[in-house]
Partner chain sequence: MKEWIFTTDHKRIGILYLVGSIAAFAVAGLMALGIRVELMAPGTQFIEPDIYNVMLYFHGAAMILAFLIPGLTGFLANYLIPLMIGAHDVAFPRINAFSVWLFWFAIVLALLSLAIPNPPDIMWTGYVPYSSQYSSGNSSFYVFTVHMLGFSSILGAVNFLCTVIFMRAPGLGWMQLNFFVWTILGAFVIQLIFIPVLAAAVTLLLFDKYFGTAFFVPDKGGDVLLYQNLFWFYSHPAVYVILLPAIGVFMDVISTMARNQVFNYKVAVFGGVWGVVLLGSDVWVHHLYTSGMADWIRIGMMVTTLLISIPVGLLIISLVGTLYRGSIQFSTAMWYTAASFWLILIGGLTGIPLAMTSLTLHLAETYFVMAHFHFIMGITATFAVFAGVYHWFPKMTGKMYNESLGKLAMTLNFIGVNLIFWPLFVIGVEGMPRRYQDYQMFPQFEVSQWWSTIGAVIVALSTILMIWNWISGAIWGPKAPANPWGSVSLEWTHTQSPPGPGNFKEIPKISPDWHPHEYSKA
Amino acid sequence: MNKRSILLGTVAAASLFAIGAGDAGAGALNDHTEHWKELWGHVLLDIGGIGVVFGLVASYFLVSYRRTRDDEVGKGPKFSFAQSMAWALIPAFVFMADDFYLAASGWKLWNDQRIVPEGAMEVKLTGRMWSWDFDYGNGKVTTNEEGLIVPQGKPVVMRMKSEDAVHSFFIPEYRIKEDLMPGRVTYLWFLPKDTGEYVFTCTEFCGTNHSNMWGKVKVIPAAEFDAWLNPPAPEVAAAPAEGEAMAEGAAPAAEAAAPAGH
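Now give the single chain's structure, the form predicted on its own.
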């Protein structure tokens, strides 16, 4: 087996491995957060595979075609036009096939992420220099200092607007980010599966205190959230009925009217 065959075989095998790795485990996932994490893992594996292939090829060239004498002058093989095009285009298409697959997967996932599920809880988010306001629609409003409080296991959609500059709301844990712009309402949604606290922040520079525009998403059990969102009204002592009030007032009056000494 000559060197050219070994090199071509190495490139082909590594390329097929990269394509297979990109496809492994791919499939429809109900949780978009997990799917984004999986897709990013495939991207890293794809980039790493390509890097390994080119590193091996470069190392092979360095060892096999190194100069052994000071006066040695190398010369490359003469390729026909068809051979030159094949060596240039086939590896490019093989590697790009996986890149196109990952790009298409990312585009489809992004489109799926834009579809808000039915029954999602809506929170109105207002961004301004340099704070966030979260309005739950029943008079309950929190700021970034208090955090965004959401129930576990229920999808949450954020309807967002800015009062001044362009801001960008980003929750790294859920792999979601969307800009807020004056005069326009944008949105994003996420599914808080596990209880805990997760950081959110503004990722669009918006002035000197931009770094203060952060807080935490606080995911709590659904029952605890319902109690927080709609606390029970304080109990008020019931007013006595009219007949009871008259009876209570009549007894002292009768005692006052009785003659002394009886």
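Could you switch over to the form predicted in complex with its partner chain, since the one displayed so far is the form predicted on its own?
So it's only the chain below, everything else dropped.
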């Protein structure tokens, strides 16, 4: 008995620690995909609960208040002012409490989704009818046929713009999407945790080939990715530092090296 309670205590403490550690880990990595799945589970429970309560009450009423005699009339309650206000305010506060709980947890996840982690790899995405271009910043560009190639375990931020109609870049695996449109720049980010190939596709109607505007996110090990992005070239000495946000842009124009100074 005593032993068992000690055991239980240890397990509880260990799991608490694990949760705490997990939280810390999540804070560091901040994988919003995992948080989405968690929140989705909570919300399903929440709406499932409300649904069951309302559904049972309605079913019970429908069954038990069937008309038995032709001259029968309903005997619904007549409310005093206080009672009718109570029937308004109490449910209103219950709903509001649930709304605020949902809003708060939704907002938390929102921050995870929208605040781009430091040192994220930046890919410039251009969408058009009906293809995608991924620009990795050092002159390397892939299309949707080759796919979006990203290193495993490193956050990737997509800076997106459309050349024509409105498009939307959607990766179901990472539970994220954002629209692309002309005249505006939008972004999304995700954490490719495991290697593999995952579908990305367009989710804003854009004409004939809307449903053919898709490809694969190809997550490869980081070392493999580096080799792919910066193939060892004989002359190039200074490869841009890793984790660079933008500055791996095209090599500075020759003019920049022109005589400077007075």
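Only the largest set of C-alpha atoms that superpose within 1.5 Å between the two forms is called the rigid core. Just so it is clear, the model here is predicted, and its values are computed rather than measured. Positions refer to the first chain, counted from 1.
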Problem set entry | Core fit, then residue 58 C-alpha moves 2 Å or more between these two forms | yes
For this session: Taking the rigid core as the superposition reference, indicate whether the CA of residue 145 shifts 2 angstroms or more between these two forms.
Result: no
Exercise. Cα of residue 67 displaced 2 Å or more between these two forms, core superposed?
Worked result: yes
Exercise. How many Å does the Cα of residue 49 travel between these two forms when the structures are matched on their rigid core?
Worked result: 2.5
